[in-house]
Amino acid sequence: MTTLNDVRVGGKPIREWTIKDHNKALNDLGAHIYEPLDGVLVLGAGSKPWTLKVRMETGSGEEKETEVVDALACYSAVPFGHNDKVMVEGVQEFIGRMATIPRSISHEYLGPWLVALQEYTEMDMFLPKNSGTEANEAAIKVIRKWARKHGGKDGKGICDPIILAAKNCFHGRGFGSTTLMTSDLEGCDIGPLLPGIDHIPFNDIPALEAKIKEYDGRVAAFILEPIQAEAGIFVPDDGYLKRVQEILKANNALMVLDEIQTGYGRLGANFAWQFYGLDTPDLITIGKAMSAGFLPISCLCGKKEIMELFTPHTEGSTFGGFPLAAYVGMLTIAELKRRNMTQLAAESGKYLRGILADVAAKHPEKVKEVRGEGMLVGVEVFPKFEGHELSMGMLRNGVYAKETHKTNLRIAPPIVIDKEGMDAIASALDKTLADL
């Protein structure tokens, strides 16, 4: 039987491709949207769920396969690690039963999945999508729908609503999601961006109050990440999110939380809004860990009086809620509950942050700060050091992690990682900082 690795591409079987072959194909044919680390991932589980096999070049130019600890979990998308037995068997059991069907007819897992989502998220209604940015695009649409019907000081609607977003946030790569962000993107020749969106600093109550006063009843919503992940794992002050919610309620504006990286147990609660003791938000967007990393799944979740503003033909998705997505999404929630993953994240996160802080204390001239909650941790080095070099050093020392915003290293391993695996992350960080 011929396997795909036997197929000849570029004049040779895929199994004979070198790292240089892979890099050349990426550099010549792939749009340059990432700055990848050297090496090629070898598909197939490592010896433990939180390890990966990577083929790397040695100092002599030879290629060697090595096993590394995964400290990224695909940006928090892989809570159970790689090739989890229960998830793999579930997907294998489903494959072959059906490809996909449109949402114009239901299927036997869609309704049960929506009920499972309601029980797990504590929200009222759901719009399944595929990627996080799609969920945030849908959020922008329904915020504007709600604002024009029910927004404003008197609740009678706003003609020209304003959506506030936090500076240095990350909400995806769609056009609306991009507008919510404050990177210098208009200078990259993609502007003008969407109108009706303004930005305020994260973790700044006076800035929120000032903008609400400035727009005098036109603010429809404030969308923000509870913890700014892509920006470098910036954690809000105690009481910040609660005060934000109080101010928005007092001004008849919606609180919209992007929980795509903070949800599904990573902080030691199902969602960050529960972790911080908030009332139920008006809308949340979720994704990444919804399928334990096996499929691209996302969802806009919200209160009924907002979500019911979607009507037939005003929104849709070919693959949103398709049979395999619903099946895997339901299985993920069941496994998170069965394994009590939120408690595990709380306990392991405390240990992980502690040992990383100990390493940082050994290198005060290099590490500015260690911060985070649960299993979402950031290590920030001083600006004179290069984050990509830090990431490459981690990989050479047996840990896959990735820099964000130049000077921040994101550490977010699979929640199931044990102390030995976390110790390996700390050891690699210690060695890498020493050589930085």
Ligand code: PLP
The other form holds:
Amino acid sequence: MTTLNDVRVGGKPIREWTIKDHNKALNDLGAHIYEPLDGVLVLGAGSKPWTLKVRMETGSGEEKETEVVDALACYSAVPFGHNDKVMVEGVQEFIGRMATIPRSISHEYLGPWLVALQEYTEMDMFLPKNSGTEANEAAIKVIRKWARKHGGKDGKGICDPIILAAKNCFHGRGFGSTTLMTSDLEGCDIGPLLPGIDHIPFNDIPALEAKIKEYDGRVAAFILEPIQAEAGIFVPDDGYLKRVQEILKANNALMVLDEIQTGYGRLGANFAWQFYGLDTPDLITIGKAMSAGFLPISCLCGKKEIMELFTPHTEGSTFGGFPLAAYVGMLTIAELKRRNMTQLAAESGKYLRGILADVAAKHPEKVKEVRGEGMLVGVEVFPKFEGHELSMGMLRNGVYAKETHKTNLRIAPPIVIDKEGMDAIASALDKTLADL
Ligand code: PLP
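Can you switch from the form predicted alone and show the form predicted together with the named molecule instead?
Up next: the whole complex, starting with the chain shown before.
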């Protein structure tokens, strides 16, 4: 049997590759789309579910193995941590059953997963996809279909619908998702973007009212993240989302929430719309934690009268809803429920935000704000400080967290992290801020 230790690439077993070897391959051969942390390589799960075993360059040019706390959980995708026994055994057990089969033949797992999804999300119908951006692309399609049939002031349909999106939300890298976003596009040189999409500021009711008035019956939907995660964990004002929902309902327009980062228990409720006491939204997109981090799984979920507008040949996906995804998706939901992860996220989130706020209070000249809900927390430093320095400092102090939008540090560890793990994050932040 070939094991990882036997695989030789570039003239040596990959386990013998140095960090410099890895960096060279990434720089020379990989498209430069991220700015990864320097001098560190993840080797695998650590001794605890929320730790990672890493190799790091020492100042003297050598490399040493150590463990760091994972305070990012792959942008909320890993609620149970990296080596959760139930998930690992479940995935391993399934792998032997079959590789994949297409949607043109039914399999034993998709139907049950859809029922589990319905129970967990409280939505009516589902379109399984792979990445988050694909779910958002499908949302744009079905919004347009719905608008042509049922949109407009009289509900009899409109031919030129407008989709509103909130500025600085993140929705992914497909063309539709990219058009929904206003950030990261400067100098991107990829236009023209999708027509029929316009932007308004997040957390701004008058702006929503003004655009609806301006388009005079053409606004078909407003899509937004309930909490802006990638932008730096911006939480809306109390009552904002409820008012948005009322306005959209009154104007026959759909409320579409991108719950890809806020869903699956992270805020201390299954979904943000429940956390904020909303009525069921018209559409939500979900992803990330759907497989507890083991597979790329996403889904567009919606009300029946909208989702039933999809017909054969207007949508599809080779891997969307494939057997392993459906099985792991079901297992994840079962484990979230069994372990009461929403309550854990609420309790641990309160503790985590509390200790991070205490640290921030010790460094008022450096930290502008700590904000968040549940286990999704942002620490914003004043603009004269570099977020990347903050991430590197955290790493040196034993914690992997990553800056977003230059001055924000996103902290979203696996929900199962214990108090000691959270204390380690706070203590690393304290040391890092002191050195900044
Ligand atoms: N929507 C939100 C809120 C996200 O945070 C992300 C990814 O970070 C996406 C969409 C895109 O997901 P994916 O990278 O799986 O396409």
